[in-house]
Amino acid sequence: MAVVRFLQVSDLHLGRPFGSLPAERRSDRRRDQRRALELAVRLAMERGVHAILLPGDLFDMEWVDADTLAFAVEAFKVSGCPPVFVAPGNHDPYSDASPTWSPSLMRARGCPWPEHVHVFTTVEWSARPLPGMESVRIWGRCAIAGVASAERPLGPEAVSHVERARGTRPQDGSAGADVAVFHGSREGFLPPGQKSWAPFSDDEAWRSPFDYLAVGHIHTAQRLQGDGAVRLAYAGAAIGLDFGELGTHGCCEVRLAVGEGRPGAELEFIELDRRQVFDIAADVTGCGSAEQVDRRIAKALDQVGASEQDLATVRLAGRLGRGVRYAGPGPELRPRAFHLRVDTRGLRPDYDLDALRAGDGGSTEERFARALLAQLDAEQDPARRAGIEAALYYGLDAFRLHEVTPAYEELGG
């Protein structure tokens, strides 16, 4: 029986632009994308991996500048590094015209990739195979710029020519394995807000003709498994692409076993971001300050772990003692992490609103907080309850404390 191993790292987004972070922070976070692919590449030369598999979005766009492309080409040329199989992704899509994968525009600009990387250039599956290891064949399709995203890479028809190449193998899979390797999006699985691409259900990667699949577009780790082997996997997003992608990030290396039965594949995860993203609730109830809440926002932060090289966001929650105002984290604060986001929507002034609906309207105050509450009541939309409510607070304020200070603008629920 043979292992034949890769090293599988997908998603880098390279050149992305960072826009949810601070100016000062956005040329950190992409030298933290180009040093997770340096990484790789050093950890598939030491743990003598046969190839690396990388299933789409290498770059954020599809044209990237100069030096982004001329980074990438020489990270694949350092001595040592081992065939590269790249599928290109809904980001970076191939088209004859690419600046980033064209041979012909490549070479025009003096950096051509090296001999070692395939780069898949067809919508339909195309194999290679794995130098020597010829039994092994690496399959791969790429996202082609303007081709509809909703073609299934996995159904019937795009994979019969699959099948039939396979059926030339015994049956035992002792002549070798096919590999697939592709961008698309796990049914079922997709985060929120992330747009669908070459959609595939688990069904059809069960009746796949493919041993392993390595596929890109989901940034969050995920594997099929079943009878103990790992059938299809996300390596997820190389680093932490935005505040939603938790945890940690990094790539996974496939230990495929060749030569009884039906090959089966065993995933270990490695880690290439130093950063963790984290997300925290923190109560603030009865803080009498800004001080106050920026305490328990450290406790918060402290609590989970999160140190000064992560990102973070602390979402607030609970009522602010009467006249306390919080614009953001103090400058002791600031330092705590990488990046510090502050969500102060769930935020709201220590006002007992139960006590004013059941009022009897007998003063100005009652009756002004009593019709507020009741189109807060009928009101369906968020938006528009979050007007209504900053209102409420507003006028309550011009009440009690006789002022009107900036302070409700990022209700929310």
The other form holds:
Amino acid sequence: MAVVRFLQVSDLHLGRPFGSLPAERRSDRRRDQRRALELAVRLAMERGVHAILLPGDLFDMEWVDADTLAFAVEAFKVSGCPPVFVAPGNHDPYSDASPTWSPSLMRARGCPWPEHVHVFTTVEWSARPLPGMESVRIWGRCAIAGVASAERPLGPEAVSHVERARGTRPQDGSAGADVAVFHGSREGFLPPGQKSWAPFSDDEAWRSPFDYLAVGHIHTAQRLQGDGAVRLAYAGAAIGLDFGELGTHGCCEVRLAVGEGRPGAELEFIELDRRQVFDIAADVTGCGSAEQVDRRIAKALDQVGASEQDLATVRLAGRLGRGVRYAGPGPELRPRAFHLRVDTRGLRPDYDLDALRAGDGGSTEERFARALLAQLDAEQDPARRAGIEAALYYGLDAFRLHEVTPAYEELGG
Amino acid sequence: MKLLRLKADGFGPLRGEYPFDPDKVTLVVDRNETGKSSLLSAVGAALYGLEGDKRSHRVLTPLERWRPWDGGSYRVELEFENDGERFTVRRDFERGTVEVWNARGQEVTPEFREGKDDFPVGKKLFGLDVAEFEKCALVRQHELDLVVPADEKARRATTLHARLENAADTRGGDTNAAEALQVLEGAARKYTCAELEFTGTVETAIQRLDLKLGTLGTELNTLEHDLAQASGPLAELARLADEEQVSRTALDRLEAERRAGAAAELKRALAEIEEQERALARLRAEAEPLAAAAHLPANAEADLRETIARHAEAQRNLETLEARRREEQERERRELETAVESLKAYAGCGPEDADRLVALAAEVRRVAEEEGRLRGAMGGLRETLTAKGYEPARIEALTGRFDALDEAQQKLLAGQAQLALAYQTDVARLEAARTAHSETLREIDAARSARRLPGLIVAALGAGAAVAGGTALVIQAEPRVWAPLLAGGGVLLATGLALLAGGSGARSEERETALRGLTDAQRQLNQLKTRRAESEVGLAELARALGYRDGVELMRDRNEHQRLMEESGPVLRAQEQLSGLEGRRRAAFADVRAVLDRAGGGPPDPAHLERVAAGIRHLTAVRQRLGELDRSWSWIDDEKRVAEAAVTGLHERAVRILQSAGLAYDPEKPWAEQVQELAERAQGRARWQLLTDELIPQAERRLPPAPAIADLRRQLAAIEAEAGGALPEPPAGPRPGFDIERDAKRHRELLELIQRRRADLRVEVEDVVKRANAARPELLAQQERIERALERARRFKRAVELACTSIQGVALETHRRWAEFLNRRVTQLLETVGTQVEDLRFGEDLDFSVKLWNGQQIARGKAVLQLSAGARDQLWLAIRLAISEYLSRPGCPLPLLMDDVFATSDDERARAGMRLLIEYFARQHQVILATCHRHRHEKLAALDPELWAAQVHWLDARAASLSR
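May I ask for the structure of the form predicted in complex with its partner chain now, the form predicted alone having been displayed?
In what comes next, the whole complex appears, and the chain from above leads the way.
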């Protein structure tokens, strides 16, 4: 029995603008991306894998600058780098005119891909034997520029010729393995807000003729496994690209046992991103100043073990003291994390709405509050509810504080 | 609800107990700034507590404001009646405690709890919070005027409207709907958009954000367009890359052709070189067998012939030397054997005997010379002693006498002088000590005697008196006679005995020391004398033993002997040396005799001894020469060995000459044959010389140097390697290099053109991409920020608009309800007091109009001007009362706490106002009016004495405070 080893890394999104980060942090994060790719190649060499599988979104866009392109090419040119199989994703789709994948244009731009980097250039599945282990075939398909992919890559029609090709080798699988590399969405597991691309179901994955499917697109690691073996896996984004991509990020080593019976894969996750992404809740009820809020946030960061190199979203909740405005982290809190995003949508001013609701409506202020509370109770749409709530607080601010400052536009949740 | 009593134990300036009459108007009179206003606040504080939250009261909280001015306790206690039941509420603001007790002595505090630890007693009683209570029950100084200001400008500010609205709109706060709307509208007018660095109306901000968003969209589209435009140059770039490939292929082909021509040229040159190498190899092959004779010297044959001749001559010389050595050796042996025969007397002696004899001869001579010298010196010394009178016989006699004495006797004689000297010295010292001690003893004894004498006298007198007394007693005389005598005699006797005892013991220690010193000195004197006597006895005995008359004579001879021995010392030492020389001579003669006995005898004089020694040495030399006779001819052996070496060397040389020519020496062959063979070898050497010196070097010079050949081969290998293997020969022979170079130049120029164009295009494309990638993230981020800002602004606008709409709607409804109530109630109240106003109408805007008694309907503005002052006060009091009633619980009339509300009114207005309160309002409400104008109210009371006496309860605040 032989063991075929792969390093699966995807969704690097090189050249990403990182607009959600402050300007001074973007270049750091871009450096983190590059470091992750270099580290992945080095790990592949150190671990002696047979190939690197890259199921899409190596680049964040079709037109990456020459520097980023040259970096990616050079990263794979390093001596000793194993063969690389790239299946372009929806962010860096393939076309004959693709400035990142077209061999002639890459030559024209002065940085052709090395020989050992194979790019799958068709939407249909195509195969390449694994150098040195000809019985193992790497199947791949690419995303096509300008075409929204609703096609099911693991549908019976799409994989029929793979089935036929698989039929040419012994059915017990002892003679080799078929490994798929592609970019697609696992139905039911796509995070909210992410665009579906080349969808497939778990059932289709199980029925597919592939012994292992290396998939990209979903940025958090996940796998489909049964009978002690992994059939399909997302390595997730190599580094955390957004605040919604929580936890650690990296690649995984796939060990596919080829021999008797159907090949079975096992995975080992390897961390590439030195930063973690956290999503933390902090109750700031009773805080009488912005500094107190900062201290509560710092405590929440300590509790989850976030370090100064991590990214964190802190969701504030509770009622701030009357007249307290919280505009964002202060100078003492800011260095506490690589970047700290504070979500104030859960914050409410310290008005006793229950008392207003239970009052006898003797004053205009009370009656105003009750009128808006009634509207709020009747409204189901979250956005409209947020608007009514903001109007309520602005009115109460006007009555009680004689001052109205924009503060409730982020209300929600 | 009726207030009955207030007790202030520290509340601002207030300390004291203030009773209120529930059925009358309580007029609290005091000087200004002494606490009458505080009293009204204390009532509110007792009912509602004091707030200490700094967030609501940033400058000064009520709790801080009313802290006692003189320090100390900070408490109030209020007794009141509500719904037929009495309560007492006690608040300690220092401790933050509150207690409520009913008339039955039960604590009912928990009944008034609200929330965690709040006890708003007033709210539980009246259903009003503290702000509402203040609005309804408290009418502060100047407030009455403010309701309807005298000043026209102030009136135009719709103060009435504002105040009514305040009362109508607010309960928990102090902002009415109009103010709240103003705040909201102000916020919408002064909206700050940080993204645009703009402050203005929210509508303008939204417009500008929209515009900015559009601009950013355009910029992003421009970037996308630029990127799309870059596709064209990129395709051109790819086409140029293909053309570049074609040019490179053509250049490669030309390069291959040039390479083939160069390779053919190199191969031809290498073939010629190989032919030359073969010729050279042939010459070297011929020279190789002749190389054996290469080292044969040019004159080897002549050398061999000469060496053979010299070898024969050397053998002849060797034989001559051997014959001569035999003859000379025989003649010398005979001469030596004759000399040995003549010296045979010394045959028993050896060279060491000769050395010994020479040494003894020298010793005998030295002893003789020394003896002569000593004897001369000793004669001189003896003559000197004789000249001094010393007789040698006397000296010898004394020496013989005293040297024979034993050690004890010698010691005795030697110690005489020392003993005599010590005796003289010690005796003198001891005698002096003995005398000194004797003197001391005498002096002490004299002193004792002097002391004892008075004692004896007194004792005697005492004894006499005692005896006389005794006698008188015996004779039975009068007691007055014998008693004094007995007593006086006893006393005197005792005194006398005491004096005697003191005198006998005086200086006893000193006397003891002197006595001990005297005894020691005497004992040492005795010892010295004894030792001297023993010595003199010993000396006398020794003198007698030696035949002297006494010790003195003995000591005189001894002293002479001592002096003589010191003077004749050198003579004695010379004699001792002579004795030593005699010993040495006898020893030398004994040795000489032992040697001479073995050498034929003879006298032991030094000359003879030296002759014998010379004979012994000669014999030894002859014997040695005889023994070395064979060795003395060894020079002939040396010469013989030289000759033999020459013979051998010449033979070896001849053999080497043969070997150097490659010939083996055969001892069986005659030298002539071997010389012939050598001659043949010399001819071969001449041929080798020709080959190596001329023919081979010439062939080598014709060949290129090895590095050049290697370089040619490397060039060929490199060309073949570049071509990927052996190059085929051009079918029609290589083209001329000029043609190839011309074609290559043309292609290179074309390639350069393409590359330049490619570089330009690449820069152009990369510039676009770089610019787009550099600008796009920031534009996207900016777009996102602006979109968020726009959304925020829109939400803010919507929220503020919704808040305004809601407040307006609610306020209108509130005002309508208020208007209905006020219209009805104020009219009722005014009817009660019979005012000029017949009817009053409030609108939804809380402004009103009045209908006068004459039926005239006038708006508020005119009414304020037309109504008399008293009518206005009645109107405002009626409105305030109506507001209080509206806000208070039905059937639970609130007390009215008024703080000098008529302070600014003229006397007529004040009288009318007071009458209104006393006659009408006090019937339904408890009225407490605080004032600092005592005299004015006394005058008012004087104007309506019956009314005031029946309905007004005067309360002197200062007296109440002092009474405490």
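Just so you know, these numbers come straight off a predicted model, no measurement behind them. We call the rigid core whatever largest set of C-alpha positions still superposes within 1.5 Å between the two forms. Positions refer to the first chain, counted from 1.
- After superposing the rigid core, the Cα of E403 is displaced by 2 Å or more between the two forms.
- Core-superposed comparison between the two forms: the Cα of D67 travels less than 2 Å.
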